[in-house]
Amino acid sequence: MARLKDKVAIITGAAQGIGAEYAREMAKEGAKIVIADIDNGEKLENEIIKNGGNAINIATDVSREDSVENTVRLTVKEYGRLDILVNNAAIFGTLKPKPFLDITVEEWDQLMAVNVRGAFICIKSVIPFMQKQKYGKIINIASGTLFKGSPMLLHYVTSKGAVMTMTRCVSREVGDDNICINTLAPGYVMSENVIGSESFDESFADFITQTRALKRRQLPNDLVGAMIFLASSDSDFMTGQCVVVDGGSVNH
């Protein structure tokens, strides 16, 4: 059963990594997949093609408005609808652990455009849509970081709390138009900027994995059940939640 059958789905920083992922994996549930990246993602968009889906490769910025709003006037233009939003872009990969004392201003405020200014842009554009389709499902991903209050990455993690913040706080003002707006929040992923950053520690991802009740690395792919759960119908009356995906390191 195609779960997405004929729904429009953007997702943005979905030319790799785990974003890539949530695309192929949507456009196998029937989704009509827009890849929203400032990296080309046209390898991704011949890739779902190829194999029976349906997506379309946007340039796009998530730190500029204009950019955004070009993106989503595309894809109506395109599709005739917009149903879905996965907010997944983000700097995270090729992050170097620091502690914050070392963390400069500008690195602040570079994350910060990309990871929470970037996912409100694309709430803010997409909505209008949404309210006249009375329709939409928002997945805003944040980190289980979060909830450990994790060291050495102070502008990452606080990046994620106003992620998962913001998706409380919008919940409440959408639900009248029928759009849910969840967060899904990951363990420490074996994605592709991951392994191949300079800063990756084989050690690291092993004591990461210790923390786990399920004791093995994470990988993409398993993020995927709880996000096709969230853009799908099965999850309606579900709204204003964080869904926790990281092997039981994080208990909430």
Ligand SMILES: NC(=O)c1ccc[n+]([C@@H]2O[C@H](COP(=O)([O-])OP(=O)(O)OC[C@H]3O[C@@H](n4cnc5c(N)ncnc54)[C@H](O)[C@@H]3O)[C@@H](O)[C@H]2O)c1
The other form holds:
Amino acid sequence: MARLKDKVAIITGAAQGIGAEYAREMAKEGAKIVIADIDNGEKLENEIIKNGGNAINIATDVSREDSVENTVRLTVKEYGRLDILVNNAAIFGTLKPKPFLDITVEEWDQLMAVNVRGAFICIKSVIPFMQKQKYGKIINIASGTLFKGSPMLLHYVTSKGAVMTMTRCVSREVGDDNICINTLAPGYVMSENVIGSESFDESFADFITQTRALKRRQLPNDLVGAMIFLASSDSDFMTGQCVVVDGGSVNH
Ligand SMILES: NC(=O)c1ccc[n+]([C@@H]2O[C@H](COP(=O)([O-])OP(=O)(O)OC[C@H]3O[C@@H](n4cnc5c(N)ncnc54)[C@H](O)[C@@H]3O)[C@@H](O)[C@H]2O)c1
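Shown: the form predicted alone; wanted: the form predicted together with the named molecule:
Following is the full complex, with the preceding chain placed first.
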């Protein structure tokens, strides 16, 4: 199937982890992928091209407006259009859980600059192109933690609450241009940085598994079906919503 045939998608934070899985699978559905990460996405770019897909890697810092605008400009120059934005980049996998009283103001600001300001800048930069086309799909990545109020990550969980609220507000302002924006909220996913982290704890992963209706660990690929649905015309009358994909841990 090619549900994203010839669609052009910018995926932020796609050099590795869950973002890389979205990129691989969306390329298989026919999308032309822009890997927009502060880290080098060349390896993934080569992998997608080797497998017959289209991809370019553009170094991007989502917290900086000039960097994002440059990426959007290069995308349109290379592919001639822009249909999909996945706001996946975040400070997450490298975070060390800690009591909120130990989070410094500097750590708070740094995280918000990427997780919240970054999503805002990316949306703001792509909208004019989507408005011209009278078509666009934006998928903001939040987290099931926002419904749980998970402890020890106050800045992170707060940022994901903001991302979901941003989705709702923006949907009301871009509907007349036929642009859909939705939130995808993953559960606790065994991504590369999660498993590789110093603070990864098997017993915590088991505990989260037990909170689910579907009692197994979540893998990056578990999110792909919902992502492709939200990025494709299958969801053309759906906007401002939040889809939780976590094996049934939170009910929303
Ligand atoms: N893994 C999970 O359990 C889980 C659960 C819920 C939500 N999420 C969300 O899913 C997304 C991906 O998760 P992951 O586990 O792959 O996270 P990760 O931390 O491994 O990956 C984040 C990616 O964002 C990139 N990035 C960081 N700062 C950036 C910046 N300023 N500009 C551009 N790119 C930047 C990183 O280089 C990295 O490739 C994140 O938004 C995360 O919050 C993850």
